[in-house]
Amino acid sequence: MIHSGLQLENNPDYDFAFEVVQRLQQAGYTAYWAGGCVRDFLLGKIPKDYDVATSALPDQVRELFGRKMTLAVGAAFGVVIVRSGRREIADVEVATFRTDLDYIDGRRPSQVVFSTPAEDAQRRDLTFNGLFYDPMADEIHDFVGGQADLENRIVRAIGTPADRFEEDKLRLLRTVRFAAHLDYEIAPETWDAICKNADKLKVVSAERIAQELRRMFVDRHRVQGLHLLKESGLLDATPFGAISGGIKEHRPEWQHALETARLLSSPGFPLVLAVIERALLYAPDESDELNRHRFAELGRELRLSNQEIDHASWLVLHHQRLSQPQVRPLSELKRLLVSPCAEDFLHWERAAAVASGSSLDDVEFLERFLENTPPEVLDPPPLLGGHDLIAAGIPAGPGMKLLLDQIRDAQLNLEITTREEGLELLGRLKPNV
């Protein structure tokens, strides 16, 4: 069977899924799984979700499961969702049989036909995605070739590269973020379509675009999806050649990104962006304001979240400005380490000394400074605060700041330690402000 060896003994999503093919075919319609969770079952993995192609129409589809057990997501595309009724369970998405017509807005197309296996393997994107599998007879039905791809492990467009591509830019990056998570070649004739096409990427909105950076910068085969990125041209298409000025593929600073990002392991989405904003954004003979302001703005094009685009800004920031970390005071190893990036930023403190041959002494002293220092002691509860400050005649200012901050270095310098020595302090550096 396809799915032989896999452990799908208890697996109430494989279970639901294989009623709805069952029951679509008890009612006399053709029915199979497609695209995704074929080819991952070809290639030994257990399908994340699971897509039903079927010849029954979306009225026919909610009249057999029923309509409270079904929502019409995309019924004029043919395109209904048939819920579990059990959080547990994924729903499975069930798309009548079709051939798109024309597309208008480089994504979705402006009228559907309905049609035969055969004719909606053809409108898919990539042979191995136009895969449809009879679960019930353990039956693949293959029109476009998939499984000979997979097996060759080649990255192919279905039919035309051009015409695929032309449908959907989105497309052109799907296709090389494949080809990296797979380690897979592309076909030469995909591949002089995607160069050809790359600069039409622009036209994709933003929020799909970072859905595929985000899925390709956490892929252990990211180096590789960057290097396809940088020599299709779909990365000069991305908000990163416009906001940089294009890419220079040899320069030190994109060769030591590409090498740091290789040697992390399992790294999230903004520390792997980091990595890239250093190598391609950070200006070192400009202000941390400036340099914020360049990274604010990659991250606005993108639509990323004001967490991603703050923690990977921190992390670009800091990076590299603790040498010697032996000799620096308390005060600035615990305002670094209490922070809640310090992880990614040791990672990649560690990353970089490897992929540059440097020593890696200094990131050890932090890693080893991190774990032998109790959360009490790396970062105590501040011993005095505003209200503190108000009452001793401070007013609220840049002057309180700098008294609240040097009061806070010399008790994270373990100086002081009660709030009585604090107020003692404050004493002291109040005719100063």
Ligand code: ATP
The other form holds:
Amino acid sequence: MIHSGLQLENNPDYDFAFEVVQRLQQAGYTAYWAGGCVRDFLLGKIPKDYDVATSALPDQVRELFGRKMTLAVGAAFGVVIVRSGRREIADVEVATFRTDLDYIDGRRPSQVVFSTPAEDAQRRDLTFNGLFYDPMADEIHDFVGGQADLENRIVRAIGTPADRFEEDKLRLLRTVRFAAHLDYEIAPETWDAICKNADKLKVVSAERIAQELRRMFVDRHRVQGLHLLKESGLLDATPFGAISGGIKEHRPEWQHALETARLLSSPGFPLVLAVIERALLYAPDESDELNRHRFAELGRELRLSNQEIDHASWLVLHHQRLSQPQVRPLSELKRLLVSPCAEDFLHWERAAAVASGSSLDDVEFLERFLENTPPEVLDPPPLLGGHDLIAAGIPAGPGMKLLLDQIRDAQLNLEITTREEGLELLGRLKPNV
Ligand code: ATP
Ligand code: MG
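Taking the form predicted on its own as the starting point, write out the structure of the form predicted together with adenosine-5'-triphosphate (ATP).
What follows is the whole complex; the chain from before opens it.
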């Protein structure tokens, strides 16, 4: 069994994917598990989804499982979804063995012809993604040398690499993602073809590029991924390259960013993004506003949410800005640490300090401060609001904001603690507005 040792009892996804193959075979068709799920089993991982490849034509699949239980999502390409009928059980994608023809727009075939398992394996991207497994007979069908490459920890394009990347440019990124994630070597011919064709990644939609980058950035082996992206020239073909005006060779910031990224433990995407933005896009001599503008442009290009864009920008613009926190006013510390990004901020400060071998005193002081300051002290309800100032005859506008800030600072600095003291301070500050 390719999955001996894995806990698969009471695994309904597995049972359902098994049943789909069983029913196809009992109806006289050839049917195997295919691609990613076979690879995952051989790597000792339980797949998150199953794909089935079969000799049955889409209509035959629909007939066998019933119209109601199937979705003809890509019937023209031979793909039918067989629904489990239960929300907690993953649907299975059943695809007729096929050969892809006439790639258009650098991503998709315009036409397919139904064919044999051996030919179907040839259309897949990497050798270890081109495996079939028959769960009934417990047999692997390997037409592309995928098992040997898995054993030798090699990522290799099926067929002639340059042609395969020419057909579908997304494979450039998938190859690098798998190499990094698995910590495998990329076969020399495959690597050469990636480097030669890196620039062609630009035809791939920003969403798909972003999806791949997102997965690479949060992966445990994100540094391998970033290194391969940069060395191959792929990073330059992403919006990072376009917006930074070309990624300069050997920027010392880049090396530092890699060291820092290596030290982050299970970071979210915006934090890793921020570390990369800082190295590639941040211009210390320009205003925060201009920098923020550039990060937003990148974020929009990568179709990130506004929240992710703002989160990353906040981090870049606050990184290493608060030196010697021990001598700073409480208000400054509190305003910083009350941010929803504070945890990521500290995570980054620590990693960056370790990466450059500098003292951890500052970050440890801030960590302790955050730990020891209860929320109601860190972010107490304001003593006065805009309506209080209006009642005191101060018109809404920048002047009012300035006053409110000053009163807030006094509160955070524990100089005033009651509304009365707030009003009294307002009375003293007012003549200066
Ligand atoms: P993961 O699900 O972890 O991203 P996967 O390899 O399972 O990895 P899927 O997108 O689920 O990726 O694709 C399933 C299978 O389809 C792959 O294993 C591969 O055989 C094939 N495949 C996917 N994308 C491509 C592609 N761009 N070119 C050729 N074959 C592909
Ligand atoms: Mg998959």
